[in-house]
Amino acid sequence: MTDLKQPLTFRHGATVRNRFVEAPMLTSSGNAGFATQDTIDYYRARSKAGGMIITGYTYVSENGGPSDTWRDDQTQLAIYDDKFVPQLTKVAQAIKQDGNKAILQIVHTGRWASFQAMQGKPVYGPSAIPTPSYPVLELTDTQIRKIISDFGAATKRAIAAGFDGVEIHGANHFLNQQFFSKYFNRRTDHWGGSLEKRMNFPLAVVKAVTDVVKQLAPKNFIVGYRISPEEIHRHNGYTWRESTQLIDQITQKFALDYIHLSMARYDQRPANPQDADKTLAELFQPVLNGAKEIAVGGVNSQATAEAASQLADLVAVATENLIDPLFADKVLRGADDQVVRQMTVSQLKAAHLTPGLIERYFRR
């Protein structure tokens, strides 16, 4: 079993001081895409949440978000323009104040850019498959190539803002996953059709990011990729066998620092019972090719954190960090009995939840 207190060094030289990771979570704190004081205070409160803190998803193209929002002052963060860099710099500084690594998660939400639709603007995806609430237009080849370059430009801005790395968001039904999904991607050109062609968009995104990193970033700059191991719980888009082929391609060609599995539980097994002799974390290990692995989901105690550390190199914590920002710090100090496990009115202040998160939390 990996000691949660043990430092870890990634392949390009960056070292995190323990095995806890703050999982990327939407803060609903942006104002028209800008990080606000609420955003900064939220991350400052979580500067002891792990050796590495990953921000909520930040959209790289003007039409790439916001998603899952309903008002202009509770949006996700943006990085499609230089104007966002000064506030994101403050976010990076808040995260790093206790020596943690600050990772900016970058995304294009594709067909789920719902706030665009609410404002009467077009929403785009790999194919013209409408959502229940609004139509979706098919991206042109020119638009696709522009989005790929936007990921590179976002990486340049993340470097300028002082982040220690970026995580490419290829999970949770956003654009990278949409292109990889045979359900959402029904194209017959370079960007869709066969499994190999459905890999072309995510592979191009990773190349755009890593090209910028090689040119502009410190040598120990961290690059990770987050993936949903299967897309069969809503639509039959791909299996874990197909997604491991994608990760094998990514990690062989681009020598990433880590792969982050987006799961409901750290010990989740494949949906098909015939494949369930191993956990998904174990099934991805043969295709990491030197990258480290992050497992997430259901980590809410010292016992579950230690169990997760048996399956992956790093343990990401999500909901528990919303309730108690000092969860990891307490576990590492052997004070699991001091962890706050239920949100109360008095805990809201200590947790520094943003107004958007408070509204979202209490309407669950």
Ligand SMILES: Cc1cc2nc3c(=O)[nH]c(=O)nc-3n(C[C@H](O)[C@H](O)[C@H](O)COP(=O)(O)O)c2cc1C
Given for the second form:
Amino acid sequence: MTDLKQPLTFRHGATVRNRFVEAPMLTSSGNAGFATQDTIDYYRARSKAGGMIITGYTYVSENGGPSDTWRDDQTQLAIYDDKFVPQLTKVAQAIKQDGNKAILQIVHTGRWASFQAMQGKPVYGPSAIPTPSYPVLELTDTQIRKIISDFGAATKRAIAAGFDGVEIHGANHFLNQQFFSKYFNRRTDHWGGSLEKRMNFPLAVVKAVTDVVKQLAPKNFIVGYRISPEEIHRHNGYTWRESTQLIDQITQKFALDYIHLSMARYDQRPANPQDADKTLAELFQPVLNGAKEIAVGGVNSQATAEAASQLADLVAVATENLIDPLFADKVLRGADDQVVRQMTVSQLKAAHLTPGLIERYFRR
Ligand SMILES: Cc1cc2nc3c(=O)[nH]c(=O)nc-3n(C[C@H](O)[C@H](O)[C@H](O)COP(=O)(O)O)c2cc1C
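Having gone through the form predicted on its own, I am curious about the other one (the form predicted together with this ligand); can you provide its structure?
Now the full complex is given, and it begins with the chain already shown.
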């Protein structure tokens, strides 16, 4: 069994001090895409939330986000222009203050860029399939190539801002996943059709990112990829048998540091139980090709963290870290009995949540 306190070294040389990771979480604390003092305070309070802290997604193209935004003064963070770098530098510094690694999650939200629609701007996806609330336009080949280069430019900015790595957001129904999904991608050109062609966009994004890393980043810069192992809950977009093929391609071609499985439970099994008798974390192990694996979902105690660490190299925590930013620190010190698991009025102060998060999750 992996000891949660045991350091881990990624293939490009970066070492994290323990097996906890803070999972990416939107903070709803941006102002027109810029990180604010609320963002910085939130991350400063979470600098001990793991050996590695992954930020909420930042969108790489002006038309690439955000989703989950309803107010101009509580937006998600952007990285589509150099103007965002100074504030993001402060975010990286806040995360790294205790010696842990800061990873910036990068995304294009594609058809779910609802804030664009709210502002009367067009929203794009691989295919013109409307959402219940607004129409979606099909991306042209030129637009697709621009978005791919935007991922590279965002990586360059993440390096300039002092992040230790980037995580490519290929999960949760955003653009990488939309291209990989046979439900959302109905194209018949280079970017869609067969399974192979549906891999072309995610593979091109990973190439753009790793090309910039090779050129500009320190040798031990961390690159990870987050994926939803299956898309079968609402539409049959792909199965784990297809997503393991994508990850096999990605890890073989680009030697990534880690693969992050986005799941509701760390020990989740395929939706069709007849299809496999293993957890998804186990099913992805044969295709890691030297990358480390992160599992997430439902970890909020020493017992669940230890159980998750038997299935994957690293254990990510989201919701519990909103409530108790010192969760990992307490478990690592053997103080599980001091972990706070319910949000209370007194814990609200210690949690250092942003006003946007309080409004969304805890104001009743
Ligand atoms: C407030 C909030 C914001 C989230 N934002 C993101 C995000 O920006 N990117 C992402 O990949 N996942 C996001 N997630 C999903 C989490 O990373 C995680 O996969 C999920 O919450 C399951 O872990 P948990 O059971 O520990 O909460 C978010 C979750 C929460 C609760």
